[in-house]
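Given as structure tokens, the chain that follows is alone and in the form predicted on its own.
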Amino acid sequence: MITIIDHGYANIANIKNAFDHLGIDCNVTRVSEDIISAEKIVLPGVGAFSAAMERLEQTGIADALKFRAMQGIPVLGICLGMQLLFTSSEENGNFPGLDIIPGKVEKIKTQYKIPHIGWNDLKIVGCNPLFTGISSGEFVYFVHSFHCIPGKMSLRSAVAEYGCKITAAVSYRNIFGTQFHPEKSQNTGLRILKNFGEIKL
């Protein structure tokens, strides 16, 4: 069972839809009771960082997603979910993240339109469950202006080129992000997908 977090600043509908069509059991929760006993945990989001945040924090979510990844669980940001789970953010100013990742959000540094839209190969650099049977090349789907700068370069599992090398994906012990939507992303999203489906720590 995945526990989809359900925050306000997220299209919850397209994430139940892509596991329900995988045959996924998932739950979709606002409440920090459920994310208590999850088994999985996907953490999505688009929007504001900061008001993201304020959300977590006042509904409980954040110390009970904090607590869950602590003991193992695998989780799953996507898009400004993966943002989240880093330690802080420059977008419109200076905010912390839940710090369950080491490193920051920054806003993309290109020549390049922003906000990056629309269609991006991925290059696949590290080792991540995610990307079982996915190899470099395969197009994925991405609306952001900012993207995350991990502590270590070793946490990127999977870059994509836009005037400069994006963090479309990381892979921290039991915790995985993707920049990209998945849920957007057809046949190889599906994939990831039911790949942190079939995770087990």
Given for the second form:
Amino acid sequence: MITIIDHGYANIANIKNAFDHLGIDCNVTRVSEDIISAEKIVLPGVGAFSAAMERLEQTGIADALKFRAMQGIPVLGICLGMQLLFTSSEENGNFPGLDIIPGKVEKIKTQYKIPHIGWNDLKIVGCNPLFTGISSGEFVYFVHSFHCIPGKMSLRSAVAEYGCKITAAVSYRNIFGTQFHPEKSQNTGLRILKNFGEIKL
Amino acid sequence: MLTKRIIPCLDVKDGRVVKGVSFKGLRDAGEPLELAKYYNDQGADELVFLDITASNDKRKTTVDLTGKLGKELFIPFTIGGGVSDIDDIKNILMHGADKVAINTAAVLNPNIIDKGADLFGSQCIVIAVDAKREGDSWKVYRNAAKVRTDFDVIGWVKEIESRGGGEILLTSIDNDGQNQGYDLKLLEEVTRVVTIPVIASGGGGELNHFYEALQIGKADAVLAASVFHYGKYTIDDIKSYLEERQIPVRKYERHN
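Got the form predicted on its own; any chance of the form predicted together with the partner chain too?
In what comes next, the whole complex appears, and the chain from above leads the way.
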């Protein structure tokens, strides 16, 4: 069973729809008690970093999530959800994150348009069980202005070229993150979610 | 490398696709989900649905449509047509749409852009701008291109960006339905003054029209309806044409 965290206005329906389509059991929760008993967690997210962090802390979800992550259950952060897993973000200032993955979130430095929005191809640069059956060159859907800079570059498992190397995915022990939206990336994305559903640690 | 997006647009009324569509292999071409899946399998990068239902329970038909699409469509899609307030935006997003297209409501009350962007993020707020040429400039029209406003298109698109709009869906009323090509001058002017993505709409009928909108007009995406609905070209025809001319496009991988 996968537990999807609903913390405000993030579009949870799409992620639940994708797991339903794949025949993977999932539930959606807004309370920290459910996180404590969760077996696998997906942290979605859209909007601003600091507002999302505030909601996670107020609801007690932040502490519950950190606790479960430390115990070693698989966690997948998607888009802003991935960024929230990092130590801090410079979006609209400098705000602390969940600090589950060492590193920071910073504005994309490129000569191209920001936000980085649309389909870009992945370059797989590291080991990540989420990429089983996925090859470099496959396209996924991005919408973001900030991206994650892990403390160690070896945590990056995929990048996308956009006048700079965008961190597309990270893998850190039992913690995973995709900057792109697998639930909106057609078959490639569905395969990634299926892989997450099948991870056994 | 970021690719240029090809976006079919479907007009839906009372839960049915409006424009006459006749494809082989489609059980029910009037069923939005059937047609959406058809385009999805062809490699459409995104889909736009405009609900033009005029009845009193329009809000319900739009939300029902969104919910149905969201369950089986795993590419981004936008819902528009008569979106009038924050509640509409919220309902549509909560039922699985990725973006909401706002037209008349944004012209009448531009604050909806700021508010929508604050609450849900700029990425899901698409502002549809219907432009009609007047001499050397363009005026913004509202209510399905029926009512002229005093807004100048160039000023309006700048305002949309500064208020937090995420994308501009720019339709040339003059060229729409003519299949003679997009209004390149309009596209050039708009893409020069904003940095948010611009979707070209109105006039795409031949392969070179799509190329010109992207290459000369500097659009980030091209939207079309009849060229797809009447089967003149497939998404893949357009992508192959663009790829031969060094425009980056997404090639669709059919694995599971």
